[in-house]
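Just one chain is shown here, as structure tokens, and it is the form predicted on its own.
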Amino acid sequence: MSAAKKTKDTLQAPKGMRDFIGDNFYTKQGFYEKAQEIAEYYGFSGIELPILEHEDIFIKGVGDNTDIVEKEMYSLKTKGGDKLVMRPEGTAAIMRSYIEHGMGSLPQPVFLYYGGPFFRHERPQKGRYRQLYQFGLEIIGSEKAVLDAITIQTGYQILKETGQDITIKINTLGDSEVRKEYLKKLKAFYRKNSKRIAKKDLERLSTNPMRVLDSKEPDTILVNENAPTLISTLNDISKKHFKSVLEYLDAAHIPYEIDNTLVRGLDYYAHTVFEYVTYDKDGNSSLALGGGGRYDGLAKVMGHTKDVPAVGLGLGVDRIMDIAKEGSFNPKIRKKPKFFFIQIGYEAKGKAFNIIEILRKKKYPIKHSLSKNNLGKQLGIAESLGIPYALIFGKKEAIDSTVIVRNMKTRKQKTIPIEELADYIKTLK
């Protein structure tokens, strides 16, 4: 590789991460205020994770005979041999601080929400990226039906905050007992048609065969349109869950599909799955936005002493900034400048700050170019900003205590002391 290219590369931002800048920057931060907002409204609390997690906790958590574990984590090895990774998901590092920090003694279940990024080295693509943005919720400690439905719920309301339709595809797994008897009847049918399978989806027959379900492959897709459904072997006991659940969301009137292909293929799911998708203008769902499900097993698998009722959703921040609509997350701290600052000669800009500090105290956002000492490029900026009102600092103004404030449209302006701006502003419309 040449000098030039390398430097070329070097100075981009790696494959399948990226920069967020202008509006993008405050439409992230404002999705984020929002469903926070909204979980808290629901009776989550927020956690941190660490970036950094042991690799075992996803081993154990996601599963090694995933894409996520088998090619997508990016890993490293301290200089101690400890074996760490970039969390890649949220769920597992969730149960590991719940475990750690010993939240089984608080009153259950516990509710969480948290956010940011996540890491997988995946083949990059329309609204997925190797650095991505998730917005999860979790709730730990109980094993009931509402508590499925509460989490839909919420995911469902900080998605229609986009301004788009939102869609439900809901399944349920059953028990442990069910999904037993379901792999024998699923393993059953895929060997009679394992010449239609795509090779790809043979390959997993052997260590994951409910994937096969999810399989994006057209040969495999037609198969599964006659395989067998989990809903036709529950038990009485996941029976009365998912009715339960199916239930509740009437009753809130959500909007849902039931999608017998929907699954998890990880054992320690159970019960309800689900998925949050937008349609296209021909009625066909186009895109995922996130999704969840039960997942009463995980605290076991991942070495617990005991099984730990669960149930949680990851909202995809990437896709959802790509269909929001505009205007659907605008920041608190984004607010439209009514007031650009002027400072013109080395007396105003020494006493310049001191305004600033006025102002923010107030709670007036300002735009100044500190930097230029010419007044016409300064009020060229401020014309071409759109801001409705200068605030002119001179040398004769840092003498007198005082600032000219300019309306920029009528060209009018006055003259006021330091002491009287905050009061007099707020009389401009």
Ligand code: AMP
Second form
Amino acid sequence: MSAAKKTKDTLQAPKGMRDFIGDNFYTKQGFYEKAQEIAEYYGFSGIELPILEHEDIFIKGVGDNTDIVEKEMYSLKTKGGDKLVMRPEGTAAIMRSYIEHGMGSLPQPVFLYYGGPFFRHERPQKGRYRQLYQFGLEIIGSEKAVLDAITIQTGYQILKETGQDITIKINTLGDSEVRKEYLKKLKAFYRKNSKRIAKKDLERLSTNPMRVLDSKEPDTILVNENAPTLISTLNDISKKHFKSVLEYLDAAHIPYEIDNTLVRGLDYYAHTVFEYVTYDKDGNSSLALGGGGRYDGLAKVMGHTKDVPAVGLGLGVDRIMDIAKEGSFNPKIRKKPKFFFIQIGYEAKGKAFNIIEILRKKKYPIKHSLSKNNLGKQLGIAESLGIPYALIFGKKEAIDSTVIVRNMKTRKQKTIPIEELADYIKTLK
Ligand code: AMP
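Could the form predicted in complex with the ligand be given as well, to go with the form predicted on its own?
Full assembly next; the chain just shown is listed first.
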């Protein structure tokens, strides 16, 4: 590779990873603020975990024949010889933390929320990043159906903040007994049709037959039309759980569609699975904005001695930002500035910080361009930003300890002693 080409490549963010600049930065932060606020109202508390985890957490916790683990993990070997991965998802790591910190001895269930970057080595395309951002909820330690409904409702209320119509697709995978029984049926069915399904899918049969149902291969799609359905295998416990979740959603007027094709990629789900989507005007559904489900079997799969029933979801922040109506997510720290601070000359510059500090302490948002010197230029910037008042601080004002407050619209102005500034600006509209 030529030196010039090499430099050009390294001066770009890695493929599928991006910078958050300007409005994008604030929208993401605004989303997390809103999501946390709603989650707190529904009884969740925040938790933050490391970006790196032991590889086994995900091999066991997500499943070693899923796409995420098989193809998409960023793995590394540390200098000490540990095999770590950049977390591809949150649930297995949260369960690790729950077990490690003995959260099972707290009053159950434990409600947790988390957020931040996750890493999947996918083929980048619209709405699919290699460093993606999620906001997640987990309720650990109870098998009650009402908790599935609370999870779905909390995610739904967060997504509604985008200003878009959100639809929930929901399905049940039944409990572990149902899954076992269903897998048996499914394997027998595919064995009978082995000559008619795509070669690629044949290989999956022994590792994860349910993924053959998701196949995009034309031959397999044809065969799948007659595949046995999981719904026909449901036992009474599973039917009762699903019915109960739907009743809670009905009572809360949460719109949903039952979608029996929804299985979701990860191995650890049981009972409820769901996804959030929007529809365009032609009735086409968007990429999933988030999804989740119940994962009663996860703790044991990860090596814990006890079953720990749990339910959770992950929302895709990148995709949510894409569909959010303008102004949906404004972080609290970003306020419309009321004052533009103008300083002219050496004496004024020296004392400028004191005035900014008076305004900050009173929580008045302020903009300035301290690197400029010219009054006309600075007034021009204030005007172009549509800021209602300018504070003008020149040599004379610096010596007299005053400041000129100018109404940018009426151009009326008044000179105020600095120590009275905080009280005076309170009287301004
Ligand atoms: P998952 O952890 O796979 O259940 O994903 C939860 C949500 O995260 C999805 O519904 C998407 O909205 C989002 N998501 C998953 N993978 C990506 C990705 N590569 N880029 C952007 N968003 C993603």
